[in-house]
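First, one chain by itself in structure tokens, the form predicted alone.
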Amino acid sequence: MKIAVVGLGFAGLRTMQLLEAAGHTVFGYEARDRIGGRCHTVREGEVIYEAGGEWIDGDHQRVLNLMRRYGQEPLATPSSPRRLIFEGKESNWDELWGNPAVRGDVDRFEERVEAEVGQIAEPDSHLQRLIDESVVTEEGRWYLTAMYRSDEGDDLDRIGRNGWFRAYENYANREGGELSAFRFPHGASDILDRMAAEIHGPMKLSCPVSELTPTGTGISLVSAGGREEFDAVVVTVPGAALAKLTVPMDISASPIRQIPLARAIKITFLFRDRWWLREGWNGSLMYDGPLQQFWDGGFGETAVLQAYVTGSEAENWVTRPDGLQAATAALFQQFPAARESHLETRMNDWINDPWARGAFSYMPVGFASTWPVTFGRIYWAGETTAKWNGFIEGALESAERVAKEIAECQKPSHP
């Protein structure tokens, strides 16, 4: 079969690999001038950091196996205690867990989750309400809100309770310590480049697709490069990011075109050296200020702190004309020691990125179950469609599903 793959991030490249291994002729289309989609490693001489997705959970076996296929071992996240700042008071994980009132809030929330997992609420509500109804202290409310807001990528009053419980089943067998356990040792783009090098079919960059039309015997695809006919098309781009893509009515009306992407950004601070190490701190922080959380995002000798900001606060940053200056001022106010070593502040705005319109998918209020992801000869993949939605693991999972579906369609029917 002659198959087109639209979108060349992890889902698209893995789909091309699997389809070529099955004997198909595969063409790749990418609107950007690079592969990778919402994963992108910035490399400027000695400066290396992730502008997009980077975290790998300890049980994301597809990602871990992919790295090892290319002779790499995952880079472990530092295990020393994260700093916490709430209402001007500083603590760390150990002190937080030693606070019986906060621990009680967390225990009540987790007990309620365990009791209600698998249950569908009618009508649906949101995750913030579930937290608010479980806690009695403001510190406990902040801690749980900050943790899950970071995980979901948006304000929790946008995260549907039913959809969140569906995703929670991924974590049922965890023993602890799996969350954000690893990063790519040489950046996500290094793995993406290695994947692309194994693909034989052409990959057309700066070539957005604008129309998909069934022809009876296949699919007519219109892109910036013209019109071409295919036996099937796999779309790996989030439906919400394809507002200008003309598709058949059944796809236009599908929830797959309506699943939102999280309002999440990264603000990257470049320094001459890792000044935070001199203060006995590994760079990891979560606090109730406007920059929400930090970590050491550099590779090798790169001295980088990255702030991860989500929800309405992220939208505030990207709409401010003085956003970079204000972010730098907020950094200096919180950490005076950063001023002397600071070189530059950058912002990676995924909210307004024309080919993403957000960082990763989440299930809003009212979305609790699965929906069609195959429409005749048009297949939809990407993390939005996966059980591990919101993760690179989900992107790879979706590629496996699509390759299997196409293989099943090729089997001869029997009476």
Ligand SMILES: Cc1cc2nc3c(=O)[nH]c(=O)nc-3n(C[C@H](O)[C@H](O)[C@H](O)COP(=O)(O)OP(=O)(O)OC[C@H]3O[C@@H](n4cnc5c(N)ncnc54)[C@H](O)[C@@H]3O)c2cc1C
Given for the second form:
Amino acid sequence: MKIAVVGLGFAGLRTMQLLEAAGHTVFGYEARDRIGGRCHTVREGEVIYEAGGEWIDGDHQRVLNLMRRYGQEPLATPSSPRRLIFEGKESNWDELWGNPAVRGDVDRFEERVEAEVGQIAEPDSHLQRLIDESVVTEEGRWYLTAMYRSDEGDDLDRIGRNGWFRAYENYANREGGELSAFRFPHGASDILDRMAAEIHGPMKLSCPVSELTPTGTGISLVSAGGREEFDAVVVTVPGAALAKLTVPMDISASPIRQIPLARAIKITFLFRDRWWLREGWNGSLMYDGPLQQFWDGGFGETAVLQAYVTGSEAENWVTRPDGLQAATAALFQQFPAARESHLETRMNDWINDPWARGAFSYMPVGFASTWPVTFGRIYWAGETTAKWNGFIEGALESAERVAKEIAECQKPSHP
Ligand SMILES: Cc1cc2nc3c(=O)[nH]c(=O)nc-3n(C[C@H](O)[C@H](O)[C@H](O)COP(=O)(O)OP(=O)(O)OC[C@H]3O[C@@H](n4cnc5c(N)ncnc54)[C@H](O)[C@@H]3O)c2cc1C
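Could I see the form predicted together with the named molecule next, after the form predicted alone?
Whole complex next, starting from this chain.
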């Protein structure tokens, strides 16, 4: 078959690989002037850091296998307890301010989650309420909110309870320690480049697709390069970014369009040297200040500290005209030692990115747990459609599903 793949992030590239391996003739279309979508490694001489997706959980086997397939050993991340600062008081996630009442909050929340997993609440509620109803201390409330806000990428009163529990089942059988256990040793873009190098079909960059229309025998696709007919089309565009793509009514009216991507951004601080190591700190911190969370985002000798900010606070950073100066001032206020080594501050605004409109998907309040992802000869893929939604793992998972569906529909017995 002659098949178009719209969007060349992890889902699109993997789909192209799998469809070509199955003998199809495949054409890739990408709106940006680069591949990778929401994964992008900034590589400027000595300076290397991830602008988008970065962390790989220990049980994300598809991503880990992909790295190994290209001869790369996943880069293990240090597992020391993260520093916490709340109302000026410092602790870490093992000690929780040495306060048994805070530990009690965490235990109560976790017990409640274990008790309620698999149950559907009618009406739906949100994750912040689940936390608020479990805690008695301010520290406990802040700690649980900060941890889960970091995972979900947005304010927790936007995260639907039922959808969150559905995703939680992915984690239920974990033994611990798997979260954010690895990174790509040479950056995500290195793997993306290697994937692209194996693909034979053309990959058109800076070529947004603007219209998909079913014809009697296939799909007519309109892109910046003109109109072309295909037997089938795989779309990996997140529904939140569909404003620029006209699709048939059954798709535009489907829940795909309503799946939001979290308001998460990265603010990257470049330094002359990794001054935090001199202070006996590995760069990892969660605090109640406006930059929310830090980690050492560098590769090798690159001296980069990244702030990962989510929800309304992220919206605030990308909206204010003095965002970069204000973020730098907030950094210096928290870490006076940063001033001497500081070179530059940059911001990756995924919220206003026209080809994403956010960082990764979550299930909002009241959202159905499953919905159609195949519409005749238009197949929907991308992390938003996966069991591992929100993750690079989900993007790869969706590619496998679509390749299987296309193989199934070719069998002679298929209607
Ligand atoms: C700040 C941030 C932090 C993250 N952290 C992590 C993490 O630590 N771990 C993790 O696993 N995941 C993380 N993610 C999520 C991860 O990056 C995504 O789940 C994954 O990259 C999604 O891949 P995809 O191929 O499904 O979608 P995308 O990468 O969004 O690919 C879709 C492609 O479609 C293109 N496109 C859009 N519209 C059109 C159009 N009309 N025509 C043609 N092309 C179009 C886009 O440009 C894009 O390239 C993070 C994301 C961000 C932004």
